[in-house]
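Given as structure tokens, the chain that follows is alone and in the form predicted on its own.
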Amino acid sequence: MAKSLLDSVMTICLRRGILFPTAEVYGGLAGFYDFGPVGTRLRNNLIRLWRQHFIESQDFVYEMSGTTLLPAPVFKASGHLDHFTDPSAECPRGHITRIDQLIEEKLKIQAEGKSNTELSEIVRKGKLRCPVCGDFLGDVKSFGLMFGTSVGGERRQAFLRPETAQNIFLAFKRIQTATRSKLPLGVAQIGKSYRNEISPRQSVVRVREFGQMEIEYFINPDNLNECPLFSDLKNVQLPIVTQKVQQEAAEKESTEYSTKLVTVEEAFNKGIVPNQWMACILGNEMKFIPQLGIPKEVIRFRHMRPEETPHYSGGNFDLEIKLSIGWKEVIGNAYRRDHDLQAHMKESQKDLSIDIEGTKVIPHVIEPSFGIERLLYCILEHTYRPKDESRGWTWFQFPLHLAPYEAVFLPLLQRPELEEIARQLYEKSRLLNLSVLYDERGRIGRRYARADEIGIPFAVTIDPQTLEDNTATLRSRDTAEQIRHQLEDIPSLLQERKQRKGF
């Protein structure tokens, strides 16, 4: 049986230390993954590029870093304690199954928004069984998704955060005061979140511990149609799946959706998005994602259906990417209005409004939330290249600004004079702040394969001709073409390519 694309990608990830199951020697822990040396570099590069694009390019966005453990009242106010659940059912042998996923997979019925009673009836009529043991499933119940604990001698109840957003809402007033900012104000955060998924699966696509890159844009509700980014983004094209298209597909019992291609300006003017700020946020994401090696053709913004959208929301748009395992949400864009600040004001009895010309204003919030692991998997799948007649190994075609290393230095033979030159070039390149590797072990073809498998764009080979004319070959990962260059030019050539291809 042929390997799935997911299995092929994960095979390289495991072999090359990109990512692997946590506590693997003890059988692992479902829904948890560690990043190895190559994966950590790849992850760090993604975060760096995100910072450059969404934080450092905008003078009204600041970054914070909050704790991952928060007291219970935070989640009482946010609604997570009462509503952050998934529908589940248990079989007589104690196996718990997430029911909405099972219904959609087995019966091809849309389960989102249905009550537990309605889901129980679907399970009964559809004669669904436990996917682990095949036994009958009981009634559908709500399964809480937060990890709880107690803190200190007082045994105060606390939870690992299920999203990074709540830290930002709690810190909003202090950050606004400290930075002396006016609205609009963006507060960004990169960090870990935790969700006790019933059925983690599909590698890092659905996990229990994951990284998020989030921004909360705090906006004067009177200025939601006055985004400072609009003139730069108005002509960016957005592939949008409207609610109407989804409703028509549901009536035909289909999950195939057509996209409507509109510019940011058209999306705003035609009322496809709730305000100009949301249109610009989607446009900025559409500029960012293709630079990660993900084709525009596999990106869409799906306007979430009413039954999927929280009651307080003014409109949610998920950026989804098409994978071999289907369309997957990678970025959630939510117009949260003033719900969160109002809820925390009520629960904490603290004033989180700000003064604008003598009037107290509670900002509205629009939130783009990126899932780091999901986005990384999308990059891995869309830059994966299978072996063919010209190259007898699989490899990754990462964009240069995302690759874990810019180059690898390879002495062709195990001869001291060749190794010394390769080492010298390697050290000179490091002094230019290039991320480089040195590899002297194994046949040269195998070393090229190792470099290609972790997506290194260039390989520099030192061979006997180097001793004669002071040149070395620069091999391109993408074309396998090799061109000789003077030794002293190679570090600067690599640096030039890095700067030219950067964001």
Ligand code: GAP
Second form
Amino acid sequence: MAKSLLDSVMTICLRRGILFPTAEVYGGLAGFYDFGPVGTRLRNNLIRLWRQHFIESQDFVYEMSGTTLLPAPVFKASGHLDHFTDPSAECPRGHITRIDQLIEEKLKIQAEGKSNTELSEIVRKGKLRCPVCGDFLGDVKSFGLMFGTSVGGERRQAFLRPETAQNIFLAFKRIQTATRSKLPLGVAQIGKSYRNEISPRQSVVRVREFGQMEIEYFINPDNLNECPLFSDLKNVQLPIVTQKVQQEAAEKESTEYSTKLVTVEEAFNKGIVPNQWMACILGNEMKFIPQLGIPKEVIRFRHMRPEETPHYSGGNFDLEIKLSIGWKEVIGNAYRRDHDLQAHMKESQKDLSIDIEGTKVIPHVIEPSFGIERLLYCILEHTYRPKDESRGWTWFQFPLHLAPYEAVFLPLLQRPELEEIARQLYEKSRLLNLSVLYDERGRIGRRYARADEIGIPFAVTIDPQTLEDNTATLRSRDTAEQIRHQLEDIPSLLQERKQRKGF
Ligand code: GAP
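What's the form predicted together with the named molecule like, now that we've got the form predicted on its own?
Let's see the whole complex now, leading with the same chain.
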């Protein structure tokens, strides 16, 4: 049987130590992955680019860094303790299965928003069995997704956060005061979140510990149609899947959706999105994602159906990316109104409103929420290149600004004089703050293959001709073309390319 794309991508990831199961030597722990040196560089580069694009380019956005463990009342107020569950059913042998996913996969029926009784009925009528052992499935129950613990001698109940957002709501008032900000104010956080998923799967697409990059934009409710980013973003094209399209597809028992291409300005003017801010947030994402090597054609914004969104939502739009395993939500964009601040005010009895010209205002919030590992997986799939006649190995075509290293230095032969020059050039490049590798082991073809496999854009080869004319070849990963350059020009050439690699 042909290998799936996910398996092909994971084969390189394991071989090159990009990412791999946590505690592998003990058989792993389902839903947990570690990143090796190359994966960590990729992940850090993705975070750097996100920070540049969404935080540093906007003077009203600040970054915070909160703890991952928070006291129980936080999640009482946020609703996670009571409602953050997935429907599941157990078979007599004790295997627990996530039922909404099973129904959608096997019966192609939308399960979101259905009660446990309705889901039990679908399981029974659809004759669904335990996917692990084939035994029958019991009644559908709600399975809590929070990881809980108790803290200190007083054993205070606490939970690992399932999203980074809650720290931001809790810190909002302090940050607003400390930065002397008016509205709009954006507070961003990059960090780990934890969900005790019933069926973690598909590599890092669904895991139990993952990174999120979230921003809460706090906006004066009177100014939801005055986004400072509008003039820059109004012409960006948005591929939207409307609720109507989904409704019509559901009537035909289909999950194939057509997209409507509109500009940010049209999306706002025609009321496709709830306000100008939401239109701009989607536009900004549409500017960012294709620069990661993900083609525009595989991106869409799906307007979530009413049964998928909480009652307080003013409109949610998921950015979805098409993968070999189907369309996956990678960014959740939610217009949360003032729900979170109101909920924490009620639970904590603290005033989180701010004073605007003598009036107490509770800001409205729009939240884009990115999953780091899921986005990284999308990048891996869309930059993966299979072997072909011209190249006998698989490789990744990472954009220059994401690639884990800028170049690798290779002496062609195991001769001390070639190795010496290659090392000197490598050290010189490091001094210029370039991320470079030195590799002298194995046949040159194998070394090019190793470099391509981890997506290094350039390889510099020192060969016997170098000793005669002080030149070396610069090989491009994308074309495999090699061009000779003077040795002294090479570090600055690489540096020039690095400087060009920002967005
Ligand atoms: N604060 C809103 C929030 O957390 P979400 O839609 O539950 O919204 C946002 O999550 C993003 O986090 C998702 O779009 C996805 O990229 C990522 N994510 C959520 N659960 C995940 C999981 N179990 N494994 C990997 N990534 C996940």
